[in-house]
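This document opens with one chain alone, in structure tokens, the form predicted alone.
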Amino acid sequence: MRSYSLIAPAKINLYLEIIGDRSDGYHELAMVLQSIDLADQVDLRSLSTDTISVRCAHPQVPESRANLAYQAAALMAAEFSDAFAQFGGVEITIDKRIPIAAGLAGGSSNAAAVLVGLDLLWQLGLTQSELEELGSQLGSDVPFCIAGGTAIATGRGERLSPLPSVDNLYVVLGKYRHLDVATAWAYQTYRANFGNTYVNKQDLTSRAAAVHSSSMVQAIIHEDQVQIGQRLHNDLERVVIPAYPQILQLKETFQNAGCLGAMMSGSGSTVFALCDSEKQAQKVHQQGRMLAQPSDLDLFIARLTSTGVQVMSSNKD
């Protein structure tokens, strides 16, 4: 049977500016998404039925449609129903590794790699744009999961434009096993609190633009590590940290470990610590331990990253 294996990076907010509503319901949205080589592993094998399988150890990950990865999977099928009925159907196996509920994208990454795997195991040759598109139909973080690396975000965070790889950092990551922040309910708490600072409709795209000379982007482009890490910002800090004080606590137990910066990343309730070198992380990881006993914070170290989803083997027998 045909197979592949992929690596899914989860992803990390260096900015998130929620500018105001759009027509569609959704919030617009100003950001700036960084991979991290902290990854999920994805193995796509052909069946000989017509059936979409998903499979993962991991207790909190639903195995039905309402995993975004069958959802990518049954995409293609409708998509692409000749290549569906030539190859058959998947099964899809994830050794899941992102913390769940976390900000980090990890279902969106899944569904990105399903996406990229298929194309190559039914043979269709989709360009990175077309990828792209197709993810934007499962959700707004899917298409950056399957570019990857370092990009400004605008729109629901579906409109990317790639910048420089800043992949010589680290990040120290945290997550409380018991703190699972709704997306949902974070953007729907910030629009009832916070919505009066919107701007108009019409001044949606252009603010939204802004971003493109921003300061954050600036630090980014001159390569300015200490500019990046004063930099971060996240909007969302403003509803979900006073609902979660854990998440402050945490926030400046990484700041007084002495890294670049620390922030929540996107929804929460991940919160990570912007560091220069690997020395510097483990340091801050030290200082997490510590806060750790003995409480259920999971800690990791990764490296930022320059690529999204890459294939890491092949089986085409």
Ligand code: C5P
The other form holds:
Amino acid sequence: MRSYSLIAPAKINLYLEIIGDRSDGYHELAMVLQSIDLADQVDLRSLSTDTISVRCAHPQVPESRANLAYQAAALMAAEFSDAFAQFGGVEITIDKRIPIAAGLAGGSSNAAAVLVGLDLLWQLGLTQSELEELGSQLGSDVPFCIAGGTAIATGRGERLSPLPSVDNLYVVLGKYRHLDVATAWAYQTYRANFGNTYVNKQDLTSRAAAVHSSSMVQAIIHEDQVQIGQRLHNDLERVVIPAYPQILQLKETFQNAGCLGAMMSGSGSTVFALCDSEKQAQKVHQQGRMLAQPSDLDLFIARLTSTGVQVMSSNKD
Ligand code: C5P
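Given the form predicted alone, corresponding form predicted together with this ligand:
Okay, now the whole complex, with that chain kicking things off.
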């Protein structure tokens, strides 16, 4: 049976600005996204039957159609029905290392790996932009998870412009195990509280485009690590932090430990501390461990990386 093992990296948001409402019900965003080397492993194995199955030992990850990785395979089967008929179904096994419901795009990255892996398994020869277009039908972060690296993301988050990579930095990630934030809730609450600040629909595109000349993007282009740390921004903190004050406590712990900057990622609840060296990351990690209930707090050290989904190994027997 043919099989592929893929690495599906997490992402953090170095910058997340909510510009306004879109006609499709989503929000127009201006973001800078960054891949990190904390990653899930996604194994795809051809089946002789026409079934799609998902296996994951993590108790909170569904093995049903609710899993975005399943939906990615179903989308590929519908789009490429001849290949699905020729090569058969697929068993998807996810080794979950990225915390879930954490603002790290773990589910989106798993779906991205399924798209990339099925393209290979079914010998489709799709281009990266074709894969990203399919990905955008599954979720706003999926195209970035395919591309990876450092990128400006506008629109729903699916319109990407690559930036020079910021590889030589580390992050410490902190995620309270029992603190899961639903992305839809975070955006709806933001709309309810700050919708009056949104720009007019006709101005959305030009306002989002302004991120290209923002100080965060300038800092990345000039490899100015201190400025990158100082320009970290996430509008969603304005609604998530008041609801979950532990997030602020964690952020302040990271900041006081001495890092380039600390910020919540995406809709949370993960907080990351950007660090200029492994040594600094270890110091911040140590301070995180000294928080009041460390047993409920998962801490990780990761490196920024310039790659998205990668094939790790294949078996073509
Ligand atoms: O695209 P994705 O499924 O990841 O989005 C999850 C939820 O986050 C959406 O249902 C929507 O409520 C919210 N969202 C949004 N605007 C975006 C991206 C996500 O309002 N640009």
